[in-house]
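Here you get one chain, nothing else, as structure tokens; it is the form predicted on its own.
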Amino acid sequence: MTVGLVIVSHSSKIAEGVIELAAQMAPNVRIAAAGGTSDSPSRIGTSLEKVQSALDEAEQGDGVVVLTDLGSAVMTAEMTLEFLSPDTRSRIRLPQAALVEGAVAAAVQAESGGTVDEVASAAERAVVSIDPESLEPFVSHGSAAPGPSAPLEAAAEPAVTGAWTLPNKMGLHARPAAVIARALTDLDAEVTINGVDGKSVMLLMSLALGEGKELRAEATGPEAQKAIEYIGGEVKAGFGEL
């Protein structure tokens, strides 16, 4: 089992775009979308009965993380727990964050295995601020965001590094990102990529390396050689897109 997802969106529409997007990265999470108003698909609105069934299918008994879009959807989810049990009510979580980065984040950190509270902080951690001028997808342009994270600390044992060109065609996109952050993140090493986390997937799009660019991997701890072969071989082989 795996925790879940909840996508509460005014639009029906938006809230399966959003589950689309964030299936392509975890495949293996439950993601359940309460979009528009009970009475008609097609209008814009919440509903507190689809939240309370999404919430029904998402749950697998590992908790479930809920996101939202504008204010009154974070008032109808409010509104749906008050009706739990309490027990249910704390296996869920309501964390601020950014619907689609946060969404992507979120199931990736629940394919991953991580705990309700473990994928609700990175569904808040998601945002990620970068040059404005850049058009590439799946990147918040908020300029209040956080920036990407510090280099890693100067270890007492050497870095294991690695650096390679990258091949295919779209380079380090959504895809490719998701799985290298997913696999780093079952590793017991400290990985960056080009500066910033190596399993954070927003962090990892958010450099937008494209085809001909170069990927630089700097890694510490006892998987850290295992790590960086890992990248290497993911880069040499274009992510399976060659």
Contents of the next structure:
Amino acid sequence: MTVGLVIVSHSSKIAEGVIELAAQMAPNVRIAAAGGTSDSPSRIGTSLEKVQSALDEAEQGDGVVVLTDLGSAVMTAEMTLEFLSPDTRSRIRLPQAALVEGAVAAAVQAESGGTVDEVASAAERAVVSIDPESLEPFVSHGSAAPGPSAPLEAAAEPAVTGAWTLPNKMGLHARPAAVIARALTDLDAEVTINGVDGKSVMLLMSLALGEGKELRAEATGPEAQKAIEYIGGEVKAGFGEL
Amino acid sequence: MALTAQWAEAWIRECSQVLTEHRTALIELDRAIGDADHGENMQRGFAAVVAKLDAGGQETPGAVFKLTAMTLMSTVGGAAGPLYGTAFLRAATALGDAAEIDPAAVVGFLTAARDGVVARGKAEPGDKTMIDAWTPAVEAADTAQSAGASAVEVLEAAANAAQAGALATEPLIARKGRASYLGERSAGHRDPGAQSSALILQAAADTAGRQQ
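Show the same protein again, this time as the form predicted in complex with its partner chain rather than the form predicted on its own.
Now the full complex is given, and it begins with the chain already shown.
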């Protein structure tokens, strides 16, 4: 069992689309949609009734993280929580997060067995902003990724490094980014990949590393060697897509 | 004569009718500074409530308001759903199981409804929202009741103040909701939510007046 997710959107298509995207990286997480109004045919809007039944569907005992789009979706979600018993409500989180990025990050965190607080916090941290000035035309977007590029403070221990060229057609796209981020989360090592946190699926995806680009990894900590070997193995195998 | 469940039901049915008549006008107001769906949303929401009232079973004004709240929250769509839903839900809670509403209880449920909208939408007077109709309405109702007005007179005072409040939103710059994205361009247009609030409160006064 994992933490469940509920996607509240004004549009049923957005809710379904976000679930389609997030589920790709988290096949075992229960994600329920609450998009559009309750009347038939469903219109643009949000519905208390739909949020209530989505919560029932997503809850398996470990809690639910609710992600929303525009203003009134937040109000509808808040109302729904007010109707729940304090016990049920205590297992639900309503993070302030970007819907798409938050849902993907939350789904990956839930898939790796995160608690409801960890999943909510993953959603809140998943905001990817691109600085246009640092984008070079026709060059990897790697330099545009936010976040500290070198948090490896005054290396008390030497970093283990590795560099490989991506052999597969789609490069480091959503699925392999999720696989790598998840595997690295389980290792006792600090890992950066092309300057971003290797345990963040959103940051890895924001690198937009395509076929033929170089992936550089640096790791410190007790399992640094293991982390680098793992990444190297995955890259060389083209993430199983060759 | 105090107001009863019969009045509460008549009020909500009148809302449905009035909002149907003003559907296009509300859509036009919303087209200027929003997403042009307020008239449609309100009409559909109240039509859904009327369909549920037809099934019967609401024996107190509070029960009528609770059914109204729950239905609006699932069928209106847009911010008006949770906002009006909260308003009617808080009104229902304020009235409890009471079978009749005296003038003081009118002020009580209007105040609870307004406070609910404020808590849900986190808007303040002057933000160009529903609050700009509800706040003067509650104040006028309170003043009228203190002066010894009947329940009908209290509702009439509230309705008049709400309409004046809705008109007064025209020069304001929106600071909440979708219209706030427009910034200064929102000035010069009446807020659709304030206008629908005024219509709903006018319907309350009209139906109460007819029952006397």
